[in-house]
Structure formats: C-alpha cells, structure tokens
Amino acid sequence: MELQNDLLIRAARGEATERTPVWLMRQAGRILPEYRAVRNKLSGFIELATTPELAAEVTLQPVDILGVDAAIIFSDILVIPEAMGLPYEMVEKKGPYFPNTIQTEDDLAKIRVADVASDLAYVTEAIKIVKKELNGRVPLIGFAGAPWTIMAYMIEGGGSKTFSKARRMLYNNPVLSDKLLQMITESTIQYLKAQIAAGANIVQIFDSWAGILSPDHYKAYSLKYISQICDAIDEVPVTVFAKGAFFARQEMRHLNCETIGLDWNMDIQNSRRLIGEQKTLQGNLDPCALYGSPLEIENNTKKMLQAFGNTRHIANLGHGVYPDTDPEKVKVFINTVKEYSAYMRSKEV
C-alpha cells in the first residue's frame, strides 16, 4: 500500500522533503488519557502488550490526537527473552522483574534461539491490525531491543543503574556472554523480519544501556552484534538508538543503517561531523525541554532545529517521553518542527 505521508521514510533514505518528520520514543503510551483509559481496564502492561486489538488501539492513538508522522507499535524490548525461555513480570512503579536469570552455562542450556513464529504471533498479529487502520496515512515503525540491551537485563534480573552483574559476565565469562549475545541477536533478525513481513515500513534498535559500558566494550559486546542485524535487514530503513554512547559515534558511521539517534547530551554539528553525510541523525530535544512554557517549548524546538539545519533528520526527543508530560506541551513541539522546518525549506529556495 503507498504511504500517504512517507515524509519520514525519504528523510531517513536521504530523500528530499518538503519539511522535518517527527515522532516521538514512547509515543503511545501514559501521556494520553486515552491510552490510561485502556490500560485501565487490564491486569497490567503485559495483557495490553500481549492483547493484539488493544495494543494496535494504542499504537494509532498519537496519530490520531498528536498528529505525529508515524506510528510506532506499542509493544516491549523483553518479550525477547521471553519468547526465550526467560519470562519477565512487569511490577508497577517498579519495572521489569525476571524471576530466573542467566548466570551460568547451564542456565544458557534452559533458554533458545526464540520461535518467533509462534512465541511472537501477537506483536505480529498487532502489526497487521495497525496496517489496516491506518490504511497508508503514515508509516508504522517496528523495533526491538539491542543484544547488549537485552543480555543486561536477562543477567541482571531487573533495571539497574549499574548492571554490574552484566558488566561482571564481560569480564569473568566473555564466552557465556558471546554466547547468549549470539542467540538474541538471531532471535531479534528473525523478530524485525516478521515484524517487516507484517507490514514494519522501518525498524528501529534501541540501546537503552549503550552508555554504561566501556568504549572497548561497547565495541566488542554491543557493536558487533548490532552491525549483524543491520546487515541481516535489507528490506526497509534500519535506525540505531545507542542512548549514552557518545564515544562511539565514529563507530557508527559505519554501520549498515540509514539512521542513527541521538540523545539529548550528543552535541548536533560535533555528532553530524563524527558521524558523517550519509547517515540520517534522529533526535535530540530534551525530553525535559517539554515541560517548559509553549513559547519555551517552540524556542528550544527551533534552536534544535536550527542545529541540524539543511541536512539529513528526523526530529525527535533524545529519549522516551517523560509519562507526566502535558500531551498539549507535546503538540507544541510536533506543530513547531511542523511549521519551522517547512517555513526553513521555503528561505533555502
């Protein structure tokens, strides 16, 4: 079916356009009274994640009030260790919680490539609800988690602010660790493919965890694993968000992507000059910019803008959207990049 508004799939080919799309990482979800209102009625996140019709409600709920360029399915980086053989809760106010973890070659034995097939049908399943309803108007984007991303939490059993346990296994069983990286990195191709195969126009990596790794580490834990999928993914645009990982942004000119995402703290010309000319950069407001006055809010938008001037982007926060923030301070954004870059196109004529 031919996209309505394929704004964001020609910036992130390099094409031409006549302004700057934007979205927004965690788009669907508690910033919308419309999403609480369905979420509301559940046992929990994983009954919507894992309920398709509710989780494709969701996913088309900022394109409908928020007015975004695309739509991004609602769904979650851990239902890749699940689909595993690693099930994971979600407890409230607290985060993810994996009742087992990995910590030795045995526990490897437990866990396998997922099938996605059957252990995935209801992302899949989502996917082909959305491409229905939305019916071309925008792009859906697809996405999962990094390997390293993946690994830390399988290892660590919850969030962290350190992930010592994670970052330990580098170091005292690198062996375990190339191993388990390798089965989630086959599992999550395999994963993007049907997500693509469902309709995903692009796909995105998320790298929650990139920053607290070192350089060295990054390269040889992270890197390295995310170049495989880029390279396995040749059907749409491929976009890489490494929150944190300033230091490796050299790296990533390289790999095999059309997008790479910046975070709030990754300076735009110092980024672009590191990164190079051939790669579209996503990002980078603040997400704390939008809790500022709306004339704040439209000033640091076209400062932003203003950075990346005349060259390859897709506007977006530098991270997921903060839950407490007014959905009516998140439209000021989206109608800013809307209006400026269109109103910045028009004075390159």
Contents of the next structure:
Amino acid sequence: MELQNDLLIRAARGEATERTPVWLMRQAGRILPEYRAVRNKLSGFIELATTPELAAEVTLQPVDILGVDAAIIFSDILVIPEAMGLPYEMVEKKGPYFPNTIQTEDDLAKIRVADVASDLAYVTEAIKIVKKELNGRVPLIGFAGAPWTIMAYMIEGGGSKTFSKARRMLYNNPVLSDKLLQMITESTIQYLKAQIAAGANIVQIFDSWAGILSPDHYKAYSLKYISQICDAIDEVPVTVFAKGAFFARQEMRHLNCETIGLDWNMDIQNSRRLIGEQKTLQGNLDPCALYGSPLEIENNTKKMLQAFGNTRHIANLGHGVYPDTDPEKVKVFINTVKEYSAYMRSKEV
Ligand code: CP3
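Could you drop in the structure for the form predicted in complex with coproporphyrinogen III? We only have the form predicted on its own so far.
So here's everything in the complex, that chain up top.
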C-alpha cells in the first residue's frame, strides 16, 4: 500500500517536503473524550491495549479528529517487561506497578528474552488492523522503550522521581545491569522488527529517563544499547527520543538513526550544531505552551518553526501531550504547523 501522505517518512529521510509534518507524542489516549468513551467500557488500560480491534480504534482517533500526519500504535513501552516475565498493572491515577522486580541474579534467572511472536501478537494484530483502516492515509509509527528506561521500571517496580534503586544498580552491580540491558535489547530488536513486519512505517525509541543518568553512565548503559537497536533496524527510519539527555547530543550524532527527538529544554540552534546536518530533528514545543490562548499557541509554534528553519524537521511537542490539554488547542498547534511551514517554504524564510 503506497502512502498518500508520506511527509513524515520523507522528512525523516532528509528529503524536501512541501511543509513540516506534525504529530504529538502520546496523542493516542490521554486527551480525547472519544478515547475515554472506549476506555470506560473496559476494565482498564491493559484490556484496551490487549484487545486489537479497540487498540486499533483509539490509534486512529487522532488521525480522524486532530488531523495529524501520522498514527502511533496504541500500546505501552511496558509490554516488553511483561513479555519477559515481569507483568505490570496500570493503577488508575497512579501509573504502572510491578508486583515482582529485578534485584538479584536469582530474579534475573526467572525472566527471559521475549518470545515476541507468541507474547506480543496482540500488538502486531492491532498494527495489521490499523494499517487496513488507514488505507495509506498516513504512516504508522511503531515504538518501544529504550533499554535503560525499561530497566528502570523493572528494578524500581513503578514510577519514581529519582529512580534511585535503578541508578544504584548501575553502581553496585554493573554485571547484572549489563545482562539485564542485553536481554531487554534483544527483546526490543525482535519486537520492533515484528512491528515493522506487521506494517509500521517508522519506529521510535522512547528513553524517557535518559536525563537522570550522568553523562558517563548514559554512554555506558543507555547509548550503547540504543546503538545496538539502531544498527539492527535497517528496514525503516528510526527516531531516538532521549528526554533530558542534553549532555549526549554530540554523541547522538553517531547513532545509526534518521531522527533525534528534542525536549523543550534543548535549544534548537545549539542542538542542530551539536547533532549536525545529517539527522532530522523532532520536537520540541513545551507541552505547557498548549495551555496558552490560541494566539499565544500560534506565536509560540511559529517561533519554533522559524528556529528549525526549512531544514530536516518533524514538528512535535518536547514530551507527551499532557492529559488535561484541550483538544481544540492541539488543533491550533497542528494547523499552525501545517499553514506556517508551507508559507515558510514559499518564502524560503
Ligand atoms: O503515543 C501514544 O499515544 C501511543 C501510546 C503510548 C502509551 N504509552 C499509552 C498509555 C505510548 C507511546 C506510551 C509510552 C510510554 N509509556 C512512555 C514513554 C513516553 C513518555 O511519556 O515518556 C512511558 C514512560 C510509559 C509508561 C507509562 N504508561 C506511565 C508512566 C503511565 C501512567 C501515566 C500516563 O502517562 O498516563 C502509562 C499509562 C498509559 N500509557 C496510558 C496510556 C494511554 C494511560 C492509561 C489509561 O488510559 O488509564
């Protein structure tokens, strides 16, 4: 199936585009009342994510309702620990919780590299349904967590401000840390390849907890494994979003990926200088900018587009859209990107 709107893929590959493509991290779920309506008929997030027809339905909602240039498959990064033998629960208003965690070699011996074909078939099934229903309208983004971020949840057992148990492991047991990271990496490579085989047109690696590591630890325990994943995926473009990893931008220039995500703390021109001309940059409006008035959102979005210029750019927020954001404000952001970036191309500004 040929894509009718392939702006995102062309931008990722560094080809010229008539305008800047736009989508939002966490666009599926979180903000749409239409999502809540589907979700409220079920026991919770996990039932929704593991029911392919419904996961497909909420994946398509932002494409139909918001007009984004890509769909992202409705799932979660935590399906990988689950498939490795560490099930999670999603506690309402609190977030993920793991009844069992990894603390010792004995804990590690109880888990395995995921058998994606059997344990994650519900995700590839959902992807196939989405692809059919999209019928080539826009590309589909597949995703996974970066090994370090996944390890952080597997050790901590849930969310945390500091993830100090996980960071402690890097100091106290580097051998166990490396073994666990390698198992996650192998599971993730298989998983992304399965998503691509099912129809994902591009994949993104979310390193949400990149910013809590020292630069040395980030290189040794996160970039090393992300780089294995990038090297293993050559079927489609790869995006790496490492939230808070401002200190690693220069190293990320050498990753075998097409796009680097920027959060809103990262200066756009500096990032371009550090990362170089050979990558597409994705981001990076502060999600809080969408609490502004429509005029303020327009102005802040234009300012962002001007800073990126007519170069390799995929417009997005600097992190996931916040749950209480008004969908109408999201539309202002999306429409401003579409209109103003087309204007910028025509004026070469
Ligand atoms: O982008 C999308 O909309 C696709 C779906 C998606 C979800 N989670 C669905 C979800 C994606 C890409 C994710 C990624 C994810 N999950 C990350 C990386 C991105 C980031 O925001 O940093 C992380 C760290 C997680 C782990 C996670 N999942 C947490 C901490 C929570 C609870 C708080 C929250 O973010 O809502 C979740 C739950 C979750 N994942 C929900 C959704 C729609 C809410 C569940 C519900 O409906 O109750």
